[in-house]
Amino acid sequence: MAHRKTRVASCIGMALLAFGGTCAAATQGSDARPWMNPRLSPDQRAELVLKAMTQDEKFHLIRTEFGDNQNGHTMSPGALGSAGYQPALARLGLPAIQESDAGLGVAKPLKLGATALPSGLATAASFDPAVAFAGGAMIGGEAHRRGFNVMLAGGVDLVRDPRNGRNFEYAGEDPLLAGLIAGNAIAGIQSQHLVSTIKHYALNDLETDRNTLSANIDRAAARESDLLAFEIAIATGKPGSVMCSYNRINAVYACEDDWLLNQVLKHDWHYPGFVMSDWGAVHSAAKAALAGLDQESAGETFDKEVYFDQPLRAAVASGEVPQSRIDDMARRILRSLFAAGVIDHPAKPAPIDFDADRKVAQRTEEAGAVLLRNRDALLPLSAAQSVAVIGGHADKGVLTGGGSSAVQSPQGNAVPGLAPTDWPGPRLYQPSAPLAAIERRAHGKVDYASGDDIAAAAKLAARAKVAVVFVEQWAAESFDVPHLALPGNQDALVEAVAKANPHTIVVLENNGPVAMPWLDQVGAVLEAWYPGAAGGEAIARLLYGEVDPSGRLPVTWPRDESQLPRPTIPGAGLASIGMPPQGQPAQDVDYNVEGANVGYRWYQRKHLEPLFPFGYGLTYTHFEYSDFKPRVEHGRVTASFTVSNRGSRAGVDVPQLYVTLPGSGEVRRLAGWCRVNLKPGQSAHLVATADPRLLANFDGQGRHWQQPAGDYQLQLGHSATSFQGEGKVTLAAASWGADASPAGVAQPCMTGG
């Protein structure tokens, strides 16, 4: 095959996409409502409304009601049956606020259904901000056509523990990757004229006893890890709202933490939007308002009292809270509504093209599924092979994570009635059956066994050329799993099938890393995450090579719990699904154990070899790197290199740029990456730019970022542990304030000359 070069690539040093406002209809507002003039800025429009508001209207704006009637709650007239509702202010021309869960699709109302994206980890595994933006735009469009104008999306808490029940909502363990992926998803949602939140601010990295758990961490370490992910995502996606979290941080509740909300978010990051509470996360009136909370969410249902009504009014009357703070709260909310286009482009019911939206979900899954193992090139499958499909309800559909982000298909739940049927259930399956998708492609015989009878499943597998075993791990908001083992008898099922058929493929539908005691006995493993509305079709296309696996792990995969910073989670578990809590929940979690060295950085620091490293993923072809040349240009650290497809198939590669700072030992950081699609024999010459935020440390005492002087080692990786190209650059010392951007901000990666 002739050696060719191409310039088709998408390289990431920082954000590719950022929400830049809306294009409103060019209609003048009347003299009575000058804020309806779309030619004015969001700040000008918000100020005009504020001047016209009464005190009662301001207090109306700074709290929402619960918008659902589930579990015996009373739903306000006019609410759409979802997370939050605020009646319209008709006198001012302001619409009702209709808030929808969540970041993977319109989670409610369940009766209507919506298109489910794959899990956030699948989107992160794509390493593709364009995929994140498209997914955000899809679910934002559906929300808008359901009548919603605020979407409770944008999960960006770092994965500090693979057992956290909400990891599937988030974007991995690395602050740069998580920030760019979540930020672009937010930008996609807001492109559809909705306000998107970013959540859960901050360090809501465990669910066990989340309402009182204190996440204890040095502030500088927080700025370099979880808060850096939020900083990048906010700069990228410009979310209209930040949702403060349930937990405490260093003993202070997040929704009344002045350092978190006022000092970091609003002062250092110059955030112009508003802070809303999570549902049940408010514990005070004056203290929360003065600390920076702008809106109380569903306090009448979830808080001990509605703090942002009579208690806050009393605090204003006594002078404890100045009137200027109430005005600032209302102004910030109004500004976000105008900036996102909520006022100029009212949400209203409209037809939804579910077929087109399913294609978006399918492309996300195909970009984010990770091939973990492929011994002797067992994959891709041949249409001529007979197949035994086993387990995981693969004859019905694919699994979805639970809690407030669970999205039900318009066709309903493919496997109804599984525990738990109440919160954090119901346990939902998307009606996209892998079995049917495999049958459409296979010319040979295809048989199915549920896996409940292990001996029968093994017998079926022995008669087929290949066996595909689907295993699953359900996780959800409000609980963590106590261990990494797959639930039930699934490990025994895989071992029995693999013993009966050496050509066994395992497909994982799960929240994140799980134990795989059978790994060396199977031929291939595909990490499908929670694969979304078209998951069955996407999985079949990947198995049969209609699309090349291109996902890379956004989380490190430990060998077992002993490798984790905290081997146990006291109190983790959920009795209703057969995992009784293990002991009493702790009231504190010590994140200073790893500090800013989350995930792959922890493994480097402790000299641990994980089962699969961050950034790892196989393809059906083979890529090589050459001509690696790091340099400093105009104050920016860049690296040029060539990527070549040496295999016989087209495929996607994700070369990753890592940097080790002087004096940091062996702990390297992801500083940028590229995503490139190459045909057999093609090459691409690329230039990646290191994000300057990854070239500095945060000085907690001096409250500034410090770029140390010395040699910086740059490495080009296939993952966080496999490199093909390295070099050094020398940088002078530099610093910038906590409220300033670094000089020489990186631009997106480019093709080289």
Ligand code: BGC
Contents of the next structure:
Amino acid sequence: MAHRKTRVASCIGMALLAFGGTCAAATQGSDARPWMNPRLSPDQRAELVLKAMTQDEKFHLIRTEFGDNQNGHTMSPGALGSAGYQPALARLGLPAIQESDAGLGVAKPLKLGATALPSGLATAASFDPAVAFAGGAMIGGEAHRRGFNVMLAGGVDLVRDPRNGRNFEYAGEDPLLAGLIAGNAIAGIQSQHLVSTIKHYALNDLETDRNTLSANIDRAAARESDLLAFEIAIATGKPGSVMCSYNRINAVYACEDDWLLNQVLKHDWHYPGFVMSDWGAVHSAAKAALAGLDQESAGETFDKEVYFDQPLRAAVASGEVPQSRIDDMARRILRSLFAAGVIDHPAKPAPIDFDADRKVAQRTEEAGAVLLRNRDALLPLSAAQSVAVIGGHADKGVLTGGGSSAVQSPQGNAVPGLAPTDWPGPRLYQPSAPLAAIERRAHGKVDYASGDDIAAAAKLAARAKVAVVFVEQWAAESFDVPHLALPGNQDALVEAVAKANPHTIVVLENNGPVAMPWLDQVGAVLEAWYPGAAGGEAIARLLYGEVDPSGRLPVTWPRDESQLPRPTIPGAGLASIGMPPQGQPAQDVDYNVEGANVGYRWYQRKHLEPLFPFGYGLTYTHFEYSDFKPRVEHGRVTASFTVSNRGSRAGVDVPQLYVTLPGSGEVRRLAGWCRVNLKPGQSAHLVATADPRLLANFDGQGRHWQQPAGDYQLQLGHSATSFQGEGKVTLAAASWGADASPAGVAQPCMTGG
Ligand code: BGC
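Now show me the form predicted together with this ligand; what you just gave was the form predicted on its own.
The complete assembly is shown below, putting the previous chain first.
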């Protein structure tokens, strides 16, 4: 009996949940399991396991089940109550797979809580790969200490539409910026010995009808835009897994798209990891397996049937799917587990330093909030001023986006009970109240009004020296917002407060660009995105100038919907969640309207003037550029320049290098940038290198990249529309195969001599 008890205890530690294994087998030495030798390469180790595997064990590995107790699913005893679970393969010493959402922190179990990063757009707005890495390492560390070994993170779908309900999970509209930010976030997560995904592959750029929608786009345009973001992020972060998306692309479901998975991802990009499906994104067995899908996620709960069990076994038996394909699926999964350190550094419950982690979230917000307007240097505030704080539940906390990525604080939801309380809710607030953070700084009187009573709020504002109005736009996975207007009576609230007090500051907590009909009436606007676990503190530090705003917009801010490639999204809105009604044809969305010219490139091509351009953001000081000199050095296009802080405060600048290729009209591309911290009066001599992946066009016919011969115009920008420094270099024609992209730039910015 005693013996038995000991064995059970060691089983629990190893999460051995009876897939043909025993505890005794699990304690075998590494001689019997040569793949446990960490000196072997991940490929060698995967190969060794594969050789030892039975067919049942391979089929065990290529699917996960839902890890939660919802949607009619009964959670398996070993699961942690999150997105995905696969029992351990005890005989082989392989741990259970425990998968957790998502890119902004550990989302489940909701009640346990975790540290929420600000929106992905805030991280992207920092233009700082180190900020992205630190955020990834923080959330990956929490996930590992909760017992998870796969994190469903790395959102990098491009922002083609500011109304997409998941923009807050992504990294903006530019492929280079999004790719480097998401890639570094993934590298940060994986530094904690977890597999990270990159998702949602690909073109899941709208949520409306996402389960059936066909994203129609010319393949070459896709390679230069959305797929380029994935290519750069994968090369940078080396995620163990790619999550294929719900939508179809040119009528083919992403998870059974041979072009997307086999040709582009695995052949052209030499991707060695595995493709897992999104939850409910599989529609076939043989077709999906042959197209390159390696693992079906939670099929028993979300797919019509578990395709990667009996139907796939039958396809192997009939010869439709070769055995070598099943082996390849298993090998890829195993390789990623070894490469990320999942086997050598098992995830297990351990204490979490929430105070330290909240600081990481705070620094991300401080680096990524964008100051959009600051008339007459209204900001920074001085402690002597009295303040009316209004709206946005600023007395309680800051808003969080909804859906599978929503993270609840360990202290709970600061504003419980707001609709929707069910999927894609609950609507969560982080308990980091801006009001308290302002009170800690102001010596003058600080009052609060909820904003529900507009007249009362205006009255409060009139009595204070300055008014800070918090406005919010909740967005979530599974729906798009139908228009850019702020919900409810918030526009009227801002207008009334601005009328009562000329020193009105608006703080936006939102999914991204919104209409601001009152913009000219207010003194300052701070884009705080969804500000994360320490949002209140970070916002107050920015408002009081304890830290200089340094974020730059990773998305173009339209004047209104008419400037967008598609002025309306048919069927958008919270009411549209779910599948289209029976019999209704699936939606098509025509991304050929803008093609590869996403975001700022669309505005340039159409000669449209946005409200705020990509790359834009104010600081409490100002910067000037001089000595701009582009040149070609060792085959790389570089530009040296001097950036000088001409103001009276220290601050951070993000000089941006844009390139116009020969024959591309007026469409510029972001090719590199620097981020530099300068004291008042200080200058720095810097060299930015253009990423070679931005200097070529994809030739869809010939399936190669083509660098055209001719003059390349280079411009140094404060944003995508404001330049100080211009020149050109001449390049000879060059081309390389679709499978031979040049390596990216290790150091896009260097301090010059
Ligand atoms: C989302 C994924 C998520 C998965 C598991 C899906 O609805 O699209 O991003 O990782 O659910 O929760």
